[in-house]
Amino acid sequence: MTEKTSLPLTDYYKFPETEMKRRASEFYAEMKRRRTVREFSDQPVDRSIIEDCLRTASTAPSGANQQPWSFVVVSDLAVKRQIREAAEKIENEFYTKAATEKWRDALKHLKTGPSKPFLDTAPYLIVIFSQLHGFSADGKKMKHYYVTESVGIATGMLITALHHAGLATLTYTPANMRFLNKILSRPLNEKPFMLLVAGYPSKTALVPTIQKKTLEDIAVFI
């Protein structure tokens, strides 16, 4: 018996153009409210919310549908503290030795520094790993295609889902993230892509005054 490799597209809905315009405009207005937050509350978040947001991320397109991502969700305080201690050690080296003056100047308006309290304050750290290659059912190494692009799309969808659910996020990428493999017991074929902090913003959270580029700055219609 031959296995079907294609199915009819049954889940697509074609909306009237007026509805499409309304939906596009309302979604833009919602996403425009999204801000990167560095000051989090320790208020708990129901795990089911995170689970559904991860399910959303898993719907992302990927090269050859290989879905080359792993999400490690950390809520254990002791593990979060380990991550913070390791990250701050790397950050101290970055700010005192590795970062050029120009790089530090570029970061100045964001008021970042080597201290990362959000890593053990926020209820969830979602560590996103890129699977550089996979393994077939018989254990043979299997090449993955367009890994960075695929994981980037899934990460963007995860950030969007978390915001849509009502949570704040912070995208965090220390200079060297391989320490996360060790702390989280991940295999070497997985490379840390991003550490996404998720939770509620603190009541005193501040965000920098920034502007996004206009449509005219980012897009060309030909």
Contents of the next structure:
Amino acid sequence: MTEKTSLPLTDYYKFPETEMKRRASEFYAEMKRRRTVREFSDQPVDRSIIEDCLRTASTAPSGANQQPWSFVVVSDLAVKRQIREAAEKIENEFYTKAATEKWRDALKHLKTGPSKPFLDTAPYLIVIFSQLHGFSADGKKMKHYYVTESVGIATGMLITALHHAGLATLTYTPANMRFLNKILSRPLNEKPFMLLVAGYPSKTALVPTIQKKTLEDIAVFI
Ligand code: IYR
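What's the form predicted together with ligand IYR like, now that we've got the form predicted on its own?
What follows is the entire complex, opening with the chain shown before.
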């Protein structure tokens, strides 16, 4: 018998239009409450919540369905401390030397600096790696397609899932992230894409007063 390579789309629902409108606007209301947070509580979060959010991320579309991502979930305090120490070294270099005047100016309103206490306070650091290439069954290099696009989509879906579950996140990208391969023992075909901090916001967390662009600013209908 030949193997089936396609199936009918039985999981798709076509909602009545009124319900579609309600769902679209409710989801927007839910997502516009999301804020990037830089002050986290150390309150633990059940691992099963993170697991389900990662399952959501894993449903993302990807080039040739290669799913070129790995997620390393760090909750071990000693490892979080190692990451904090290495990241703060890089940030010190960034804020005192590497950052251009222009870049510094663009960041001013966020009030960020080289100190990164959230890296050992938050219960989870989810380190997302891009698999620049894969390996075939015989160990040969296998080309991966649209890696950045794919991993970016999966990361967006992870942020959305964590927010939907009731957690706060911070998309954190130190200037050079290769130190994460060493600390987390990841192979060199995996390139750190982002460090996503996840947990509850601290009770006293403040967020900058920022504005999102309007629909008219970001979209045209032609
Ligand atoms: N990685 C540094 C600097 C930084 C860069 C950007 I672009 C931001 O949106 C925020 C910060 C830091 O995290 O402090």
